[in-house]
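One chain comes next, on its own, written as structure tokens: the form predicted on its own.
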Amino acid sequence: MPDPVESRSPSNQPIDASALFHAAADLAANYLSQSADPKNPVTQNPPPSAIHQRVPLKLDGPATSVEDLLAQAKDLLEFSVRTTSPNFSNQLFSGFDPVAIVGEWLSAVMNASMYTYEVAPAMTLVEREVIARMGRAAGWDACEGLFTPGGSLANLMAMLMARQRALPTVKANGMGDARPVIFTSAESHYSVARAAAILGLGAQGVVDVPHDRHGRMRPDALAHEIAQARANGLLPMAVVATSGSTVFSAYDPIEAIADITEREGLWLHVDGAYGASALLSETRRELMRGIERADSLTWCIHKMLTVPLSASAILVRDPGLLHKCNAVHAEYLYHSDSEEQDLDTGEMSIQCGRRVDALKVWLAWKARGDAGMAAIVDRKFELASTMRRLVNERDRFELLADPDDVGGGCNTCFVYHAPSLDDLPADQRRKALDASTHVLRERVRLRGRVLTNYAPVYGVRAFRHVSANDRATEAELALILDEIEAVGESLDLAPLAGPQTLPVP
């Protein structure tokens, strides 16, 4: 009888799965260990030609041996950005959780699809428990939800439910002459506009509501925009509040927004893809005060809680609407005589096949406990405050927004005033400052020691540091500023005030 973990390649050569998995685990462990060392570069910034030269990417020719495949996989890892490095602050995620990584691997081993209890019995119950726990964190004793491949799809599903409630016959008859609109902060994620386009609302179906200097939606402006839309013959459908905006890491005032949506009869969705994890912290939970009054919530565990991509969920306060929005009933898959049909989730989703994303979250939560999950959240807020202090302590750095003034946030937006800009007139210095952020960031990126991003803030491009890695230290935060200074002190950026540009090597 053959070894149950032995299979054969297309060339009929035996593959020892146990040996392969052990070797792959060693490769992964070594990679994570190297990435955790701040002395190692975050990225080699390889040009495409270097990758093609090093790794035979073309899919033609004879089969490749397992040994060669592992060597090529190692090369691909070396050419990849080390997102688990404490010096990576380019996106809203970083770090790693080894238990959650094991959950990711086990999901691939099971290769289950999350549409019926019949084919994913244990994982269906795991997902239900994770969703229920997340719902309890939001203050909902009974709720439903699903894991989705990213927060953007979760936001889309929320807009589907909002449209269903505003237009109960939309599934059968379409929108007809209705002109529904969504209201959201001008600082909200672009997925809101994308969802409106997919739903047929068009670009004019999204109203950008002004925000305050901290990036938070202004409730008075929201009320005005809703009244204006009604006066123009539009159908106000939903409000999307943001908890943890992409640039400012701002938290919209949910409580005040809920007062308006309840009065106006509008769906309230909270896009907490980034910031909803604050619900797990006793000290930061206040940022989401009023969340229990929302109709739906997007929450990406892979962002603030270091679980591998993707681990995003859509949560709904009142059960039943997901099914009402999405069910079309395919008897060949969803059998009406099944004893567990109430546990089937396929008709709640806009997907058919859906991977097991809840397992890695369940394992990580089990391993850490509630206190451990809260500790990671608190640590990231603490690191962000430290980063802002470091910025304020250096004369040539200017902090553009301080979330600590309004309860906290995990992003730090700042600019660097290079010595070469000192003698420019104020109007020219602003233009040069805007352009210099791009030049400095690109040159720092090419050095490879750190990777952080930039974004527009108050009309000027600014560095945006994300405190996404709880393993980072104050020394590693300071390194980012050191790298910017090392480039900026000796670079003549004054020409950026004119029409000419500086080359970025």
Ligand SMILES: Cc1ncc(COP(=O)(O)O)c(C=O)c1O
Given for the second form:
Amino acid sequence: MPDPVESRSPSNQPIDASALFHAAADLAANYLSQSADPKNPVTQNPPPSAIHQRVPLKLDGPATSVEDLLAQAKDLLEFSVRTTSPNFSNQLFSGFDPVAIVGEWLSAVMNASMYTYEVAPAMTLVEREVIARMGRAAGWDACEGLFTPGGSLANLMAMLMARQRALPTVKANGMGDARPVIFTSAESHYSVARAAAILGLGAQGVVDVPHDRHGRMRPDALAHEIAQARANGLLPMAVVATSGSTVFSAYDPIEAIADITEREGLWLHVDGAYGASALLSETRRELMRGIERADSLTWCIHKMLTVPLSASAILVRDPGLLHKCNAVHAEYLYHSDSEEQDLDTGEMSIQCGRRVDALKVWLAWKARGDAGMAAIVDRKFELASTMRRLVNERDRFELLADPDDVGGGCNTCFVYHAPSLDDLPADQRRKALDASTHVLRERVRLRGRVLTNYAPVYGVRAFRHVSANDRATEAELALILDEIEAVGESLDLAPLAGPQTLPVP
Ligand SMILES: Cc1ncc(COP(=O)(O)O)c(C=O)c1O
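Please give the other form, namely the form predicted in complex with the ligand, since only the form predicted on its own has been shown so far.
Full assembly next; the chain just shown is listed first.
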């Protein structure tokens, strides 16, 4: 028997860490198994008062016993949205992987910081291997990269590198009179615009390139916008193509875009935060044809591959560029006489201390093997096609985009035409349809059985269902439509065409 691990709380109560961990593991396993049962509600929609009433949130009291802490943690779990439920399709992630959760826990146990090899030797090599494996999936024999706190930060780092390439003296001299511009689809994630703002590019620093009816960037429009920017005295710096856009799950045509970026001498970044996992699937990697020609890639394993947040990486084909952008030679930490400094990653990142995110990915990948990873991707694309079939089968539902016409995608955007809107004239019906998505979605959300989001699509608010949970079945997909129908049939939504609004309870 190992020695019992004991520590002392501030009030000097002994805490048996082993007993605590076992109790917490039971709590977690029960929670996850309840969440996996589609009969359980996804959310209780608790108002803040309900949480305050049940859980003593204030931190200025006396010490709390371990039993009470666990009871309070259980309550907090109960009040949380069950994002691992097969009825959760609200965000781009759902489901869970027990091995990856263990990886997350073990990362906390070792509490390494990913800046120097000295303090994170094993994790530095684990991260290197995961990055190299992701790079190989993109067809890059050699690449560098890091795990970052989310896809947004990975996109920011890509834009930092693009700026460095376009303005090699930027670190020493700033941008001077240069007015660099990023080109990206109007459907790209808002983190691209935010990266531009952080980098001081201003509002003129991002050009939204028009897309086709499937939400994919139009290469002809891109070429036109670049020429226009040059004519206006701007400095084209980078193109951000999206692989798996947030609303449509659209894949921009990388090959055609690379033809343009190579001709124009621009950095090509692919934001595959959501969709780059398609690279692991034999049948779906075609969606990213041309990826081997990109300069950098954002890829969040936590979105499509069911490991806990966050597991986002920035990958770059030009080794040394991350270091060039971010190093400021902090000798106190990165000792120039260290024999292992080539393995230190701290001067490649924006942060100083950096958590271990690669371990959970490495463990999950090992446990599943390549085939298991690919199977999750394939299953999600398959479920999304099923969802679209179900939408098409019901008269009152209208599919607004069908990614299967262009190789597939995991989101389904649709509207529901409530019977009460039938007699409205066409212009009023559109207005009411737009508002009805919001009202229906809120009422469905408050029923708590399913959670699916909505977004603007072609000028109307539409349901955006994400095929995020590989454990979902056709029954759960149908339940979402049943819920919308049940609420939609019971409400008079016609007043939404007029000035008055329908109360959202
Ligand atoms: C296409 C795309 N890129 C980037 C991001 C940002 O990722 P994160 O939320 O991890 O910052 C998202 C998030 O949904 C996304 O959909």
